[in-house]
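Coming up is one lone chain in structure tokens, specifically the form predicted alone.
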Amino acid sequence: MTVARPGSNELQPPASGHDIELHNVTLRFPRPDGKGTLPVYENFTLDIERGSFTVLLGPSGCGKSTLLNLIDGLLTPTSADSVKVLGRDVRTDPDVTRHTAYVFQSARLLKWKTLRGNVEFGLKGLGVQPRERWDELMKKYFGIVGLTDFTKYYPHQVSGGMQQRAAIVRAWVNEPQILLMDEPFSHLDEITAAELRRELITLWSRDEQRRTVVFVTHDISEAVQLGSRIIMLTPRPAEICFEQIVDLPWPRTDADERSFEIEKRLRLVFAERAGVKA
């Protein structure tokens, strides 16, 4: 059973230790042509730790967003044993997916609104956080990501870079349990895509409980960077065909010797399991 902690918003993870537990999940979508289903999952099976940076790396196409997607409801399984969020099935209690939050590749902020109506709209949507934190939590996480000056603004007054902090502002302001990012700096140049993960990193890194990232990419430069557990999956119908644990602190470079090490040896293995060139 999972319960809601007293004085809390949060929900207290179940008794296994993991946040999201997918269980012989199997995903098949209709083809265009009517002929029989395109299979994106088949029997597939991940738990996912509480406090764990999870990232998810694999080929484009083979279903990283999909997993996401179903993790937060808005996709459902064509069967599956468990489809489980802090303990709570999101097909049978789709509320859960309140303490979880969603950061896109592109920002997707409302174009009338300030950025810091963009927020307000968030924290109003969901509605987890009591009105009366909304300055504190605006103020706090807006100066976490270097926007205090900037709140006032529109997005097309500032940078694609400015727009994606201020979208994960929106994300993190309801102090999400769980965040699921999907290559939310892709289409960034490298330098502000690398401050951008150091500020992601600092987020995360900075609350004495953390809380449950699950990113995906097919940057096994990013991934090595972020993760605490990387994730390869194959071309679908996807399965996992490796898997690396980063046991090494934050922040991270590519100058580092260590990070360098992992990440050659999982362009190996990107290239002998997933069969992409890397």
Given for the second form:
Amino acid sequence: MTVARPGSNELQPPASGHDIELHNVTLRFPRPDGKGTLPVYENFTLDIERGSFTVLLGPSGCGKSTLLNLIDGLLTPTSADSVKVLGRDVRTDPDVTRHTAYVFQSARLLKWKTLRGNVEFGLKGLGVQPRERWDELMKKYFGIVGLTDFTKYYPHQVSGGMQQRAAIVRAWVNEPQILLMDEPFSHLDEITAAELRRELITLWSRDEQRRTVVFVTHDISEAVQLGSRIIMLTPRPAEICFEQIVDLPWPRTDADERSFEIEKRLRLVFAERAGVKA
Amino acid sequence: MTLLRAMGPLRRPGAGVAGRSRLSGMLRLGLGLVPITVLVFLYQQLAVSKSRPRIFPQVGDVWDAFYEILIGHGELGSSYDQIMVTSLRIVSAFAISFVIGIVIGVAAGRNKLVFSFVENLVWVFMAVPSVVWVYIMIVGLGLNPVVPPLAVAATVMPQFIVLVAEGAKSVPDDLGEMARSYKTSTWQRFTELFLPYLVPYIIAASRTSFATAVKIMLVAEVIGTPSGIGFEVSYWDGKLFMGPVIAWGITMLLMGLLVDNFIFSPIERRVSGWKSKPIDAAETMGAVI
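Okay, that is the form predicted alone; can I get the form predicted in complex with its partner chain now?
Complete assembly follows, chain above in first position.
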């Protein structure tokens, strides 16, 4: 199995310039009581351009994580005109999601494998070749997140923050074009979360080849700190109710007046539009 | 003790702190011996007071009978032949329930249809006493040497299935989703996620099943065969000699202990070695992160 590595010709941005194209996506889940269906998305359309750090902001349970699962091909929509990643539809061409990597809310590490073993689990799954590259890749990314001395430890031996760092290594190590992150810092204490946010932005912004990040959160200040584009979603069925381009340099802090202004505005809109529908 | 250990990976409080755990280990061993010593002592008093050495053999008489077993003597042929025959039966009963237990257990744990299909069957098998299996099988197969292992397997298998099914059912969905997200093959998911997750359940099931198999095999042999430890027991019981009966019971107990300590324990330590790794990294790094 040969897999094109990011950076190879195959991965030129699609003509549209959008790494992710969701057009008229409808997704309905059967209700738990078996009566009818629960609409999560109705004719939802969203394009995400290459190299953007897009934050999906919305109330809990509005289907933000579901959207990432659709993009990663873990879920199939009820109907859709297109669910395209890098110009290829994930429904007919699931292999394209090898170029996406997923960081989950909890680290989801295999507790019987060392941190290194967990990262290798991902590399093996994605079929990264040649195998000799693994060491070099792992060395690089474990180094970047400061885990070099901990690769032989088991998840239960390290802190929650370090587990999440290892999960980030597992996702980044293959240098995927698209990174899907589902509230990756929400389980961590604020100090650790702030540090990881800073690291993530550094990691992302210093990469020569800009990767596309789709980051899900319900935390407005996190959204403003990270996103180049913030998309606000309403409760189910989720719709885009507000969009904000944040054209500020990183790293951003709350002390920065402009980001504070944006955050304030978003809070107002959030309370007004993304509240629970009657 | 075998059974207690088999109940599952009970973690001792304080395990991991080397010095303390060794001390408490010795203490535990000592405490464990107290009730047994008291029991033996009380029995000895009873035996002396009754002064009927065949029905109430004194501790010394039991030891003599046990010594005969140890050196291989026996009125019915070498005691080691009997031990061999019984061991072989236990091992085959265990092997049958191990293989079928894992296959059905995994299938039932992963598939609701299979679960509903076998659920009641498992309960039926659980409820039928091993003695009944022996009689049923003797009627069907005659006094066949395969009867004891089959009857024991039939008795032991349900608990094996239930434990393995519980394990298979509890494999977290989020790990499966993670694995699919990383495009792992079915084989990789099975060998690196599913199986390692299941191993502790399989070991727990193996230990309980083996301990039960040892106990039940004796019953099955007493009823259904002209050989093995069970046959010895029924022979000496028929002659109203209780010393050898108790000595053979002790022999079986030791067999069970040996297998648990020298086969299951090392396997468990090996496959769950990661659990015993000290949690020092988190503590030292806590201040940094």
